[in-house]
Each structure stands twice: as C-alpha cells, then as structure tokens.
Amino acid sequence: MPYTSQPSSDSSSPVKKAITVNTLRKMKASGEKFVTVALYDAPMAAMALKSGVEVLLVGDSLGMTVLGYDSTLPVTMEHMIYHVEAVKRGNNKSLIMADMPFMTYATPEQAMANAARLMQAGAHMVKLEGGEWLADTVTMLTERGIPVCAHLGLTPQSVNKFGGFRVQGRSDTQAQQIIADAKAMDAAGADLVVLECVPSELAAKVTATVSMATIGIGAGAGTDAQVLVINDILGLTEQPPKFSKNFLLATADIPSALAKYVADVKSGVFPTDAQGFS
C-alpha cells in the first residue's frame, strides 16, 4: 500500500492523545521518563507515533543527515518550514518541535517573526540554542504563545567558538554557567531545555535544580527525557557519536528498532554510563 499524507492516528499507538507541554509537565512531576526522536519525514514520523514517541524534533541536525553539509549553519528556515510540514503530515499526536537555524533568532524581533512561521508550518513548539542572553527573547516568544525549548552544553550552531564537537562543563567554571543559564532559561518561561554533551553529574543536578523538563544527548541517565537522531538509532551514521546507539542491530526492522529504543529510555536501560561523559 503506498504511503498517504493523512496523519497517523493508529489506535494500537501508546500515544492515546495528543502530546502538550501540560503533559511533559506531569510525566517529570509523576517521574516518568518520555522519549524524543530528531526526524524529518512523514513515514517516520508515523513510525515514531505508533512505537509511543510522546516528542519530535525536527532538527537542524538535517544538515548533515539529510542534505550532506558538515555541520548545521548552512540550514536556512526554508528548509526547516518544509521538513517541519513532512512530519506535521505523518503524526498528529506527537508534540513537534523545531529547531530555529542558525542566526535566525539574533534578536527578539528576528525571532518573533521566524518562529511564528515555524509554528504556522505545523510545530508545536521552537528550540532555541544559548543561554541568559536568550532571556528576552524565550520571555517575549512564551508571552505570545509560542512554547520554547533552550539547548545548553554543546551547542551546534555554536562550534566554530568551541573549536568543535566538544564536552561542554567539566570545568568548575562552565559547569556554573550553565547550571545559571537553565535557570535564566526556566525563569524566562521555556518549558524544555535538551542538555548535549555535559557530564551526566551536571546534567542530573540541572534537572533537579529547574522545574522545565530536561532531555539529555549525552548527558546520562539522569535527566527527564532523552533525544537521539533517528540515523543513529537505526545505524545510518558512518562514524557514530558516543552517545548513540544503533537499536537495529537487535531487532528485525525499523519500527521494531524505535520500540526497543522507547522501551529502554523508559525502563532506564538506555543510556548507559558507558554512553555518557564524566
């Protein structure tokens, strides 16, 4: 059967209803653990809602994923608008959330009017990379409705300034900075903050320290949710990071795959200290 653009609405899903920054809310209140994966088209999109991925984020990662770039500045906000329509077209109970691309939130105004377009295109949400700096903005979007999640610790569009993919807070200094950011993060009105690549000590002290919810990509166990690319997940990626994992390997197909994935963040199985950083 060839594949339509209606939306995925599988009742076997574990996604029963639509997911909202209120439900992200109670699972970190109740303790449960939800699971986001970066895609970037509509099959897997409905994969990803009937294997109960409660979040999707349409990133910037699609880079050098889907478009060949070495690294995620090249990304524009056309291509964003038409990868965030793909998934929008494939799931329409996951809450979507998308990345803002490079230098297209340098200014609460600029950000004002990318996000909205973003959101108009199908996302129920907007991520963000930077800290106290962003206060303003993250304030001036989540007083306008638009929901926000920050990203600290490697951040991506910022590796030219880090000299590269590099762990970010093993020093007393950085570590205290960023600990202040989520907190700058939480006080401006973000519901989400991902934290990538920071040692898992940190980030599970950021969790406990902040009341948004924190996903972790190389950042341990401890955080509320945790996020991988969907290339890692299924082994795609030739030289793949520390922190992924490929769920094919033990498993007979790609939804089998992103099942298994759901189940080991859930059950706390997945990640490991080995795909973590101290």
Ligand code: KIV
Given for the second form:
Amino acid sequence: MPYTSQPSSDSSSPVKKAITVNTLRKMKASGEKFVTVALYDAPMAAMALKSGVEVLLVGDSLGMTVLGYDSTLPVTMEHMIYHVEAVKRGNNKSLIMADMPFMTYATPEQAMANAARLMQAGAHMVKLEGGEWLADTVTMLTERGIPVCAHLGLTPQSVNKFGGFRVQGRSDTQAQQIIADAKAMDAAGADLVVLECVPSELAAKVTATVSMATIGIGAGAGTDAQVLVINDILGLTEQPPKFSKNFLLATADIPSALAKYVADVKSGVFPTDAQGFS
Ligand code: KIV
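Show the other one: the form predicted in complex with the named molecule, since we just had the form predicted on its own.
In what comes next, the whole complex appears, and the chain from above leads the way.
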C-alpha cells in the first residue's frame, strides 16, 4: 500500500493491545521501563508502533522541531490539534499524550476547555508544565475524566523566566521545590510526570517518592520511563543535547533506530551516566 501511513498490520508490533494508563501503572509496579517518543506525524507514529514505543508525545517542541520557532511559546491549540489528529491516524495502539500550549491552562476553566479539544482530537492524556500552583487544575481535569501528565524541571514554556534552557534542581532549594511539586501533582491525581534536565539523583528520588510513573529526559536512568524527541533520535538536530542519542547512526532505517532505542531503554543501556546531569 504505497503512500499510506496507516498502521498496515499490527501483528509485527511488540505492542499487542492498546496502551492505557493502567498498562503504564502496571509497568511501573513491575519495574519494566516504558518508552516515549515525541513525534508529530502519521508515518512516524506508525513506525513507532511497529518498533514497540508505548507512549507518543505530541509535544509543543513541534514549534522548534517542525515549525522553526526558537521556543515553544508561539505554538497554538490549532497547531496541536492538527498534529494530534495526524499522529492518531498513524497509530491505533500507543497511548497519545498531547502538550497543552503556553497560556492555554492559565486558569482551570481555560485548562478544561482546551484539554477537552485535545482529547476530542484523539489524545488520551494531556501534559502541562508546572507544579503546586496547578494542583487544583489537575484535580479538576482528572475528576472530569482527563488523564494528566505533569512536567517538572526544565519546563520549556518558562524559558524566559529561567533565562535560558538550563538544568534545574541543582540547588537544595530548587530540588526541594521539585520534590514538593511532584508530590502535589501525584496527590492531585496526575498519572505521569516528565522530569526534564534535572540531576539524575533527584529524578531517582522523585521516582521512589511518588506513585505516578516518571518519564525522564536528561534525568538519568533512575526514572520509570524515558522520552526523546524524534529529531534527536534520527540525527536531525544540528546541535543535539548531551542527553540525547542518534540511534540511526548504528542502524539501517527508522524502524530499526526506534526499535534500538526501545531495546536500550528497557535493558538499561540508555541513558548512560554521561548522558545525565549531576
Ligand atoms: O514538547 C516536548 O517534546 C516535550 C518533551 C521534550 C518532554 O515536552
């Protein structure tokens, strides 16, 4: 079937049944790592399914990786809906998580209206950046049937507040705040949390403290799962971050590169200590 990005047959995929929040909960409990890829279109979503990727993140990183902006701030709901619909068409088994763009969840009312649009476009979960201040919003969303992934550490929508894309949680005060934020998100009912660019030791501590599963990026090997951006996995980034890896270099094609990433996360080969921060 040329020119199609529809999942042809799922029989070759290690993902046999649709992934749900329950699947991820069980994986955390059993200690099996799960794998997330931030990607934006149907063909990549279909290849991710064949390669065994459990969670697809339609990230607002698309502002930088696809649309050419220098931050995620210009990304709109319309951009996100367009890409969630595309990803959904390519993959009928992995869990699809959609980022809520900058300022679309500044109040609980805004968050509920905008999260509903992403779920109606095909997402199974929404992701929002922030900690304690978002607890009421997360409770409202989860009580109304919308699973939530929190995002702590280097939260790119706050790049102007941070004064650049910098590792977070290195000072004692920052580390304590990240732990408090993670506990608040857990108590509010979040199902997952992304920990981005935080010291590996801190990420492992958060993982041991909360009941929700943790997904690390630049956070060491001690989290319940890992996420990388597809552009980094495939060597499309001019100056790749030190926590990423080009998996296409040692493989023949995109499905093999994704399958190698999945295998390396599950076996603990990726990330190495050198790919984390202290
Ligand atoms: O937008 C995104 O792709 C993300 C990941 C880098 C975690 O938030």
